[in-house]
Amino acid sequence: MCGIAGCISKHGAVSKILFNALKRLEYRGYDSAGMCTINNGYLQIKKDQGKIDEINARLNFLSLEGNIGIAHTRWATHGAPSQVNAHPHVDCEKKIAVVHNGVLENFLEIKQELEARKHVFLSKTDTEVIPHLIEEYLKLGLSFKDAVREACKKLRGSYAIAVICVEEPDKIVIARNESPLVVGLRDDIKFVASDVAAIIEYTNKVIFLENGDMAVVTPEIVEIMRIDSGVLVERRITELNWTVEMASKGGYLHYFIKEIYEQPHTIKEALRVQEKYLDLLTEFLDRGKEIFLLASGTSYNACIAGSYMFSKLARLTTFPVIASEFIENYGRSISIDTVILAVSQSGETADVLTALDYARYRAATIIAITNVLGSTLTRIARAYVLQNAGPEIGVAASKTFTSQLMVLALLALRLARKRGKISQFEIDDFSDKLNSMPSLVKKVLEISDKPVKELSKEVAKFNSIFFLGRGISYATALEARLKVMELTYIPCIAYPAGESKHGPISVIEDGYPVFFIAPNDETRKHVIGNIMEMKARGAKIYCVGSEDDRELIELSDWYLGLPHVHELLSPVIYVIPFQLLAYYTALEKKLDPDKPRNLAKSVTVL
């Protein structure tokens, strides 16, 4: 997501340090950048849309004077990329400046309260409510530190913030909830950042703040306290033995594995989609006489899972379609009654945009799910929601897939409630299951890593692999196949398990590897039959299923048991072992999992 940095020094200007921190944060992906210092009792701000070097050429970040400052690289979630939406953001009196990483759930409610008190907002961001909130508490006579603490107590959602104030120019106040924040230590100078990469060239001594922490940072000391109580706490100083490259990957060897392990966080962020946007998409979906889910690659696999969600929860028939086939297959039937839900991580996929251009001229309604605010898809859609996964550096998708699944599940639930197709008990139960997914994914990562890493030594020797699933697990099989094939270059086949005997079973011979995705849902009894068919022909059975399924364990040559999960959410956790398998198998084969050959992150040509 966004990157934040800050620095306070006893001697000398900090603009060069902040500029270097911004450059180190470029790997996170961004659409705009900005910097603010305090000098002679005033905030000095330079910010704009674009690349850091381009902005610097226009505005000259290094000309900012002052021994205290904050900086930011923005990945837009609220408000399109623009100069006015770039951070830092300030209060009405331009005495307080804030940079923020995260997503605020209740910013609209807070904004309305502040506007009623005559606060004037300049941007479309959620972040801008923070400096105005702090301003309100300062007016009540609170100190800078206490004003920040009271403001944070009012915020719901995720945030890592750094705040400076002209009335107390000797400190940076920082706070975090669910978004990472680190303090770097050196004599007479202190650093703050969203990750170590921003500051590792200056110090390897750091303090990692914990959820609910805030800190007052001066050149000499770091005072840490709890946001809720104000009680002072101590946090351990860690000495890191990391290179700059290692720091940018959070200590992981590759971005792909880092992003796999970010999924508990990104899934939680996906659940923070603003309700009014979900309602808008729901309204369009409910009006449509024919509804297509349009996507390519991994996003198409998410759409297949989404079609099961819409059918089972909302009793709504949808047609998942590969974007490159859409015009040829359905183009002549598109009309004003057609609704197209386009799903694209980048929002720039050429096949998707070409199909949508055709559909728009036939008066179809275009709605979208994407990860990039300001992308072409957000500009042509009647309405859209962001999946809030943050930038994905690895070419092969991981966290963006699970985030798309969560947004599709939220939409399906919202539509089911609107259409009155399920009971309130079912709505509440599914909502609870959705909210439990971040912790469940974290548990699955802990369960899966070691056995999958060991399995990868065997998989690396395979010449081809079969992936089978029934029902919504067919979508999981497709994504498992795609990940393994993308990263390991092993030819893979994915099929609905019930169709495997209609041709594909002919490839089975002694020892042939067949992976089954088999959660304990209504398809399980049929999966047992499919496993028996494969075993009878000599296949070696690898199965991912429920943790206590004794029958499947006995039938399998290798088995990984996962926690129980709602059947419509099973792809979210069942895909994770296969993401890990793709990664570790690529390592076994001495391949670069971040840069699979012949692939691009965003396919912008037809």
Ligand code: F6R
Given for the second form:
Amino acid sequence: MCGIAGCISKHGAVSKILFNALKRLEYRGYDSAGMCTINNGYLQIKKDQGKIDEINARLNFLSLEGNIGIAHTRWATHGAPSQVNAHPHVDCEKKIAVVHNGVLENFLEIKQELEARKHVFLSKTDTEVIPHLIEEYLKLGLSFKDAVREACKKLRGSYAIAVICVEEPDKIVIARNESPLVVGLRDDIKFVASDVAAIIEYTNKVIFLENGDMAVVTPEIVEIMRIDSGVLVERRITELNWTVEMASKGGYLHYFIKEIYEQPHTIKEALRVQEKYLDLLTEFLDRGKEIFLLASGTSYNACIAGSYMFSKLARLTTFPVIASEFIENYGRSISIDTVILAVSQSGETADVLTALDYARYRAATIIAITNVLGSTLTRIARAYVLQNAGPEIGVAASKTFTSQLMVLALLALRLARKRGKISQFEIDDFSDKLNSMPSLVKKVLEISDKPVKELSKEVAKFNSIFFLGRGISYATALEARLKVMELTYIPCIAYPAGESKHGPISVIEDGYPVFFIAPNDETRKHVIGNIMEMKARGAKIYCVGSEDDRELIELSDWYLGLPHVHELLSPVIYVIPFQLLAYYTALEKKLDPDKPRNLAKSVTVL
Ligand code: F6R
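Target state, the form predicted in complex with the named molecule; input state, the form predicted alone:
Expanding to the full complex; the earlier chain stays at the top.
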């Protein structure tokens, strides 16, 4: 989730405005940054790896002259953080500069086509194909605007782009598909940005572009049209009364809730992981004699769900293991035949890295899933897949959990196909279900928000809570427990529902709250038994289950019904009500949901 900005003014240089916009966008990603203006008919570019202030101290962005420019702060998805991979990217003749936020699915195909036509690429990014594509269309005699439009028609994936060209220095051309893009309006000066935070200090009058829109932006006017047809369209001008802080949270009160609501998008981005890396990971998993899924905290809960996916889809046994226990528990027995799939959103968790260091010296193969390109984990792993979830600012994980689940499901499916363990019908069916997850998650957010918010008033008074689930829902129960506990400070217990009768049930007394996660899968009939056991001892039953499950609705004191979902994908939607519950209960208790006490986003101590 990079940040892009652009500015065109009738009077004076824009570098100061772009620099301020970059600072406001830094929260979206911060591994590198760059700026480009047009001055005296040439592109002037300054870009580098590092934090914006550090880069500015070295390169002095403010020395860039020109009344038109674009800027970028990067959160790497293709190509590690470096000077060459930093945006803006340019064409062969250095006439066109592009900044981009998003993930292009078909950049390799396009790159190969362009290389065959003698285009030279300098970076490892997906973005660099865009200026070269535009260059091709300009050579065919198209105007700058039409060349951008034709280029966009070839792109598959998500993008918000801002483009400038020395041959038409009186306009910025912008376009979007899925990634957000907003235009800010003031007399004789216009702004473009990935979000309002970048420009709110200059104007509160904005136009939000819609999916498939592009626009030609000059100091005086904004002309918006559809990318596919070129037909001009009108978009409403919105007047915002947001502060800069509110804008960086997208109008939400906290990052945690913003990130919960980003999940339909981040889940879609998770589905865009590059196939060749998935294949590489699949290859290693298939070769391993013993496979560990190693992680901490929320990422460990994702690994538990992953172990069900690997065994049920690909018939592969894997061992989820808490990173800090790995060396003691398995250290002596690992060997060259061991494969470790490390899952870490930050890629910097000390417990994970220490376990991996140990395993590396015993010749184990290390592969990874992470959200941060350039993190230590990406440097140690033989191969890795990125989650593409964008930076997560709330200390407690939300969107990165569901994107980890999606990547694990994609991997399990690949492995199943490679090992010939499931039929073509099952493969197609599971792929369809995966692709339907973004809209399903959106629906679940709509269904859950109100009733969960209401429930949080009651939950805020609890002294302790039980979370139970069977099968893959055990992973959901663990994550529900972790979220509610870390944000509300209420001690919580999570167990596999079947295990609860072997001890934990002694906790139950009249009115004790027990949450069941009970999708309509093979475990449901046993879950009913567990509910009965709890009810018989006076527990109050709160249940999240399938929307049409009459029997469960009858048995529960509180019930939330969710749409049907594939059993192995159920954690992706069943965790959402609990993320919301953690959030709203924290608010009820007047706690800060973005910064729970005693916690750090990245735990770099053992
Ligand atoms: C919980 C949470 C932590 C992290 C854990 C691992 O909400 O955020 O439990 O999941 O510290 O972090 P990563 O995934 O960065 O290794």
